[in-house]
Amino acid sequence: MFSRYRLNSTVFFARKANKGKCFVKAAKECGFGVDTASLNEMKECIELGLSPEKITVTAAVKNRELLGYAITNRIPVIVDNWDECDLLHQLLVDMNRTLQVGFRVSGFEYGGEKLYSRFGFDSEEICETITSTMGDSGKYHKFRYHGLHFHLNGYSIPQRAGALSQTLDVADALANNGFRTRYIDIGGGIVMNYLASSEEWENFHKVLRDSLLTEVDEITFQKDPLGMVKVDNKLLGEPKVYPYYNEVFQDRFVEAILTTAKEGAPLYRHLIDRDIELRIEPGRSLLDQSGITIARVAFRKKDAEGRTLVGLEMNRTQMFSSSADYLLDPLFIPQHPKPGSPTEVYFVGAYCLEQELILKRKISLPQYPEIGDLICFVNTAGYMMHFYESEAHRFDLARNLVVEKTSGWQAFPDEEII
């Protein structure tokens, strides 16, 4: 798509989406960059041979050690606040270095209100922030300004397009003051699509609401509303789940942003005319169709209300994100396939908590599971495997295996990648 529009662009793999080193290696082979959020993520990228200019640092908290490592290895940094600027600049002075710096922007106007983000400098103040503090005689004279970055929650195309348009206005104001913007990074992730059928997605929402408002059987554990609130037998709000079905996603989502008009011309044309590189972090979209989380069945039991609980050798942090539930059905691999009646179950995990559910949804299996059968959760590389993974109870973290096909199929531990 970028080549079709002749747009200078770089794709960055969001390292926080998955800790597998295999994906850093793949990003390097594809010519992508890597967006890092911690010192260890930076270190791994350097150790795996990624060029410093292909790494960026957007960590929410940047301490002395992290910034010192970035300076030593000449890794560009996105700054977020005044304290961060002060610390970075003091380190640059102490080390007698300069560094490429981008500024995170927020506070964009949309629908007559400001879009909230806890990140960045306000869009109405950022130009003054940069022009008054940088340059040879400025407070941050060791900074080398290169670009602008923003991060928006959600997947609203008009909001993302509006933020890009207003960031272009900031770039113009900076250019008038002698500061050239080399890139604009439209952070916040690119929406992907998990489901083939819109009917399936809409039917789930209908059946979920029916189960919560009537006496029909539950489809979530103890009729969990997945983030909705029930008041006077009415449901308020929407399920707090990822939008698993989308008509416009991945490259078409980005294209819809870039073709939005600004002053009679599409946004991509404004980027080209100003010779500004577009940067994106697709997040989970870059990992679509990657990753399978596999766990063994440890036990089966009936709870006090008659549900069949199936205990898995895993915990809920290994299948958990900011979404209220993961809405893809797992694959069931029995050791001894046999004809039988479907069995409705809930998967529970190893943490000693009443709410230790792997999925809140009731799942139908083709047969009653046996101890040692495998449950495979699919398409989990993007944020589901590692983002919240915990070692509570002193459990070992899951083993990460990489499967490749060369002359034949082979599997090896991710930690062996060099």
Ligand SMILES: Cc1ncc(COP(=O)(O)O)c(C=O)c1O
Contents of the next structure:
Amino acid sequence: MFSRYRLNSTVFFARKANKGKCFVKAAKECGFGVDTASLNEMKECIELGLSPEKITVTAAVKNRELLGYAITNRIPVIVDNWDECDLLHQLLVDMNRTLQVGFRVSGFEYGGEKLYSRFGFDSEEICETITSTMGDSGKYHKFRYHGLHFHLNGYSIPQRAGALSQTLDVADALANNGFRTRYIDIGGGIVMNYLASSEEWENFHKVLRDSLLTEVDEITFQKDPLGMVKVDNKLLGEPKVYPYYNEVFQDRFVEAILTTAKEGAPLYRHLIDRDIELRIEPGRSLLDQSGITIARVAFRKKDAEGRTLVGLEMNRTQMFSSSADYLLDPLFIPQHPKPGSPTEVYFVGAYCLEQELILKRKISLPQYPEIGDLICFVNTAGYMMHFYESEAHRFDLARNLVVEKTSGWQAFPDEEII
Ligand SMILES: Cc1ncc(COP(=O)(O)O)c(C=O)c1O
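Can you give me the structure for the form predicted together with the ligand, which would complement the form predicted alone we have just seen?
Next comes the full complex, this chain leading.
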């Protein structure tokens, strides 16, 4: 898509979406960069042979050790606040080095209001921030200004187009003050699509609402409203779940941003005219169709209200993101297939909490599961495996296997990747 628009661009895989080293290796093979959120993520990228200019650091907290490592390895950093700038600059002076930096920008105007973000420098002040502190005699004379960065919460195309447009204005203002912007990084949040049809998605919402407002059977555990609030038998808000169905997603999502008009020309044209590279940092959407999570059935039982609970050898943090539930049905892999006796179950996990449900939704299986049967959650590489994974109760973390087809199929532990 970028080449169709003749746009100079780089994709940085947002590593936080999955800790597997295999994805860093794959990013490298594709010529992508990697967006890192911690010292360990950076270190692994260097160890796996990524060149420093293919790494960007957007870590929310950058301490002395992390910044020192970036300086030693000449890894460009995106700065977020004054304290970070002070620390980075002090280290650069101490180490007698310079470093490429980008500035995170926020506070974009949208629909007559400022978009809130806890991150970044305000878009109305960033030009003054850079011009007054950088350059040969500036407070941050060791910084080498290279570009601007933003990452917006949510999945709005118009908000991203507005932010890009306003960032281009900042780049123009900086150019008038002698600072060349080499890249604009529009972050991640590039939406992906999990479902085959809009009907499934709409039907789910309808059946969920019906189950919450009427006497019909629950479809979520104890009629969990998935983040909606029930007041006077009315449901307020929407389920707090990822938008699992989207018509415009991945490359077409980015295309819709870039083709939005600014002053009579599409945004991509403004980037080309100013010789500014476009950078994106997709996490989830880059991992589409690239991971599954498998757990063994440990037990079956009835709860006090008659539901069938199926205990899995896993815990909730291994299938958990900011979405109130994962809305894809898992695959059932029985040891002894006996079709014809469907059964409705809830999956529960190993943590000692009443609310330790792997999925809040009731799942229909083609038969009553046996101990040792496998449940396979699909398309989980993006945030569903590791983002919140914890070792509470001293459980071992799950094993991460890489499955590769070379001459035949082979599986090996991710940590063996070098
Ligand atoms: C700075 C930054 N870049 C990229 C991403 C990746 O976002 P996504 O996985 O939604 O594409 C995130 C996610 O939080 C982020 O904070």
